Each structure stands twice: as C-alpha cells, then as structure tokens.
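Next up: a single chain in structure tokens, the form predicted on its own.
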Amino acid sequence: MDSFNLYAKYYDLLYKDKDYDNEVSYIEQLLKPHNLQGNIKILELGCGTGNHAQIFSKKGYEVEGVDLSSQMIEIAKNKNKGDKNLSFFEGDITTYKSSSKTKFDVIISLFHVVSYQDTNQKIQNTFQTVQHHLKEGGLFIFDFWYGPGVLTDPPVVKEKKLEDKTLLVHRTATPVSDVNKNTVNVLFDIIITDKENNKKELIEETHTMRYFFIPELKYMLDENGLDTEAYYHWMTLNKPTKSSWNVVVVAKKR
C-alpha cells in the first residue's frame, strides 16, 4: 500500500488551511502569457483529493487527475460526482498513460510531487509520461523543493494540529537528510482522535523528498523535449533565492 493510502480520509483535514484558490489563480496567471486558446483541457499529475481540480472545473477547465493513492481518487470522485468537467484515475505517474485520445494543452503537477520522484529514472519517467500525453507547445507547470533553500535552511521537527467536529489530528515530521542523494526522509507520526468516543490511532511514514536544483531539471526536460520557459519563487514572479524552499517552474513542449 502506498503511504498516502494510510491517511487519504484525513488529508483535506491536514490540509484545510491550503489556499487552494489562491494557487489556482496563481497558475491562471503562469499561462496568461501563453494566450491559450479555447476549451483548456489539464492533465493534473498527483490530483491528491482533487481540490485544485475542483477549482479549475468552476472556472471552465476540463481536468483529468491521477493519483497513485486508490483512497485519494474515490475521495475525488465522490466530491465531485456529477462534474462533467472532471475525471479521476489511479495510476503512477512514471508510467502513466491516459485513455483520452487527445493531448492536453496543460499538464500541472503541483504540492511537490515532482519532489516524490526520489530518483533520476523516476523524475526522467515523470517528464516522459508528461512528454507523451502534452501537445506541442502545451505547458508542463510544477513545483519542487528546492536546493539552495532546503541547504540553506535545513529542516526541522515540526508539528501540527487541526480538528473538525470529529477528529483531532496531530501529526509530528522529523526529517532526516541525506546529502549524497539530494533526499530528505521526512518521518510522520500521526495521532488520530476520534473525539466521540476517544479512541486513538497512530499512523507512522516515511516520505522521501529529492530537492532539486535549476541546471539539472533544465537538462533532464529538455532531454525529454521540453524547454524551460520560466522560473520563480513560489506564488510569485521573482526569481528564486538561496531562501526559496518552493519554486515553480513553466516548460513548454518543443
């Protein structure tokens, strides 16, 4: 079972302070320049619980989003049943292969999940599965954790709590870095309550995070194809700092 198979029910709690529409928004304003024309259909690589998708169909997008985590994806579809707009499928991303006979104009992998890609043949098979399914001159839009910043400013142990009617969660991540790998194992210990009846569960993963840096996704892009069109710190339009963890990037389809 893949990690995120062991909390998917609890995931948008964890996640209820993301600003999901404010990220939407923010890669509407990535393709502005691109002048995309028509019905824009998005390929969403790591669709988790599909929140972004969610967004994106509301604004008249056409999403299809893969997630390895078969929780995740029933989650998705029964948020959105009905939602002409959208699909979901469970599949890996290294090897995934869309039964829609059309190309996209937008593939987005977002929240890191390139990061996940732990290896240099699981990001090349990534940016392959993106290079297939991607007209030319379509965009590939992701976001990563990035070197200078994760080097600069080390991880740390932290923690967090949130709670609904229902549950209380506090989970603790502990990193472990591995500098010859360009890895952090980020070790979770995650304590659910049931607050009716008090009753506990402990879940514990490992999630391996790469960190990347700009020179050698430049290279393995374009040897899939792809040409790096911009850069920037995270939610904005700067160029990234050597205090920049997120960085986006834009790549277009040769």
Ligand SMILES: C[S@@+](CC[C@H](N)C(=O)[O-])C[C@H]1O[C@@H](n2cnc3c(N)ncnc32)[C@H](O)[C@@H]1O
Second form
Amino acid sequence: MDSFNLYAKYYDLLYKDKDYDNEVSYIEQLLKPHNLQGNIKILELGCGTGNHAQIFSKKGYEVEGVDLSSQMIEIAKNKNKGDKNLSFFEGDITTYKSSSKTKFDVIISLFHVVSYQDTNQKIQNTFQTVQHHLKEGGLFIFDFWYGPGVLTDPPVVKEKKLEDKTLLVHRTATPVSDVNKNTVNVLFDIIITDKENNKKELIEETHTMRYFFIPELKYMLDENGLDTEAYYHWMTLNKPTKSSWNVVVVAKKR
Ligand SMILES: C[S@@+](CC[C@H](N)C(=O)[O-])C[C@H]1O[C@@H](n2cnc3c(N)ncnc32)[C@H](O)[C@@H]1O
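Let's see the other form, the form predicted together with this ligand, since the form predicted on its own is already up.
Then the entire complex follows, led off by the chain already shown.
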C-alpha cells in the first residue's frame, strides 16, 4: 500500500484545516493520568508528513516517525531539518524494527492509521510491533474508524476543495462498503489545477479502511500483552456512542 506516494505532495494542503495543535494537546491530556517521568520518547506509527511529531518536538518530546510512503517521509524530513528531537524512517508498521537502543515510553498512531490495517494479520502484526517497542507500562494511543458509527451513519460521497497561492485541489471521495470484511473502499479522485496556467493533473487512488469494534480490539490488544485502559469518542473524554465515527484507545503494556 504505497498509495500515499501519489498525493503526498498535496497532503499538507488537503489537511491544512486539520487542527494538529489541538490534537497533540488532547494526546497530552490522555497521557496525564499516567504520570510519565523525564524525557518522553515516542514512536509514531504512520507519521505521514510529520505534523504531530513536529508539535510534540516543540513541546520537548523525542519522536521517531515511521511511514510506508517514501514521499511522506521525505516531506517530514525536509520540514524538520536540524531538529535533533525528530527522526523519520520509511517502513511498514506491520514489520518495523527500530534501531533505537532503548524502548519507547509511548507509541502513537493517529488519523486512522490502524484502520488502514484492513486484515486480521496486519492488525495482529501492528500490535506485535507495538508490543516489541514499548517499555513495560508504556502507552499505546491510536484512533480508528468505529464500527457502530460507520454502520449507523454509513459513509457518503464527499467533496473537498482547498487551495493555496498556486494550486487548487479538488478531491471527491466515493465509499464502497463491504460489510462482510468490515471495510470501506474509499475511491479518491483528485484534480489538481495549477492556477497560473490552468493545467490539470488527475490522481486516482483507493484506500481500504477497516472499522473496528471495542471487543475485538480489546481481544487483539490483550493477545499482544496490551491492556485497554480507556477509550473515548475522539477529541473528548466521553464514551463512544453509536454515532461516534472516530474513537481513540489508550492501551498499556503489561
Ligand atoms: C491519513 S494518513 C495519516 C498521517 C499522519 N498520522 C497524520 O495524522 O497526518 C495515513 C498514513 O498511514 C500510513 N500507513 C498506512 N499503512 C501503513 C503501514 N502499514 N505502515 C506504515 N505506514 C502506513 C500512510 O502511508 C499514511 O501516511
């Protein structure tokens, strides 16, 4: 799955309205009750262009980011040249082995990265990666597409238009559900218009997203030595409801 290579260069423009600062503060809020001490070392699975990592670094955390897309990693590296708190690597989170000599205090995986792991094998391998890299008592925080929300309020075609000085990006996302696999294939059509000469580039890609239910995640986490400590409707401290689409889990390594 290297589909993100195609539109990596437009990723930051497409998500320029995403509130990464607030999301990092939220993750800090989830970490707070666990009283982590000293310099906190984070491994970020599916770090994309490094937007969360950059903010964590400014707050004094050390972050190692890994992503499947070489282009995303290149952008993350270029944006953060010279920042000694940050390192980025191309890699698959289902098989990744860090070269760090010490284990991590926290592992994060944000903006649905876990939902990209669309088979039991991939999710199992991802949780093994987490188990291998976390310190005892370390925390794993990830968000995902929440099954009850997806089934109660099924996905529909969505349009998104964003622009900067030189480019206009128009994305159409068309969902196709497979209720027997608990997945949604999201077909993206992206038209990029160069505003100076009106030249257009068309990108098409499919992202397969799996929605999960709490009992199956608890089971799979537990099988990998991870206890589910809490789960919330994303960006709140409330229990998910059947209209929650995005849920976050805090798990702790035994
Ligand atoms: C929606 S983006 C989120 C990126 C970033 N976390 C953010 O919040 O901007 C999903 C990312 O997950 C990465 N990804 C999906 N499956 C992966 C895997 N098996 N190994 C590494 N990265 C993966 C993609 O390359 C993409 O960068």
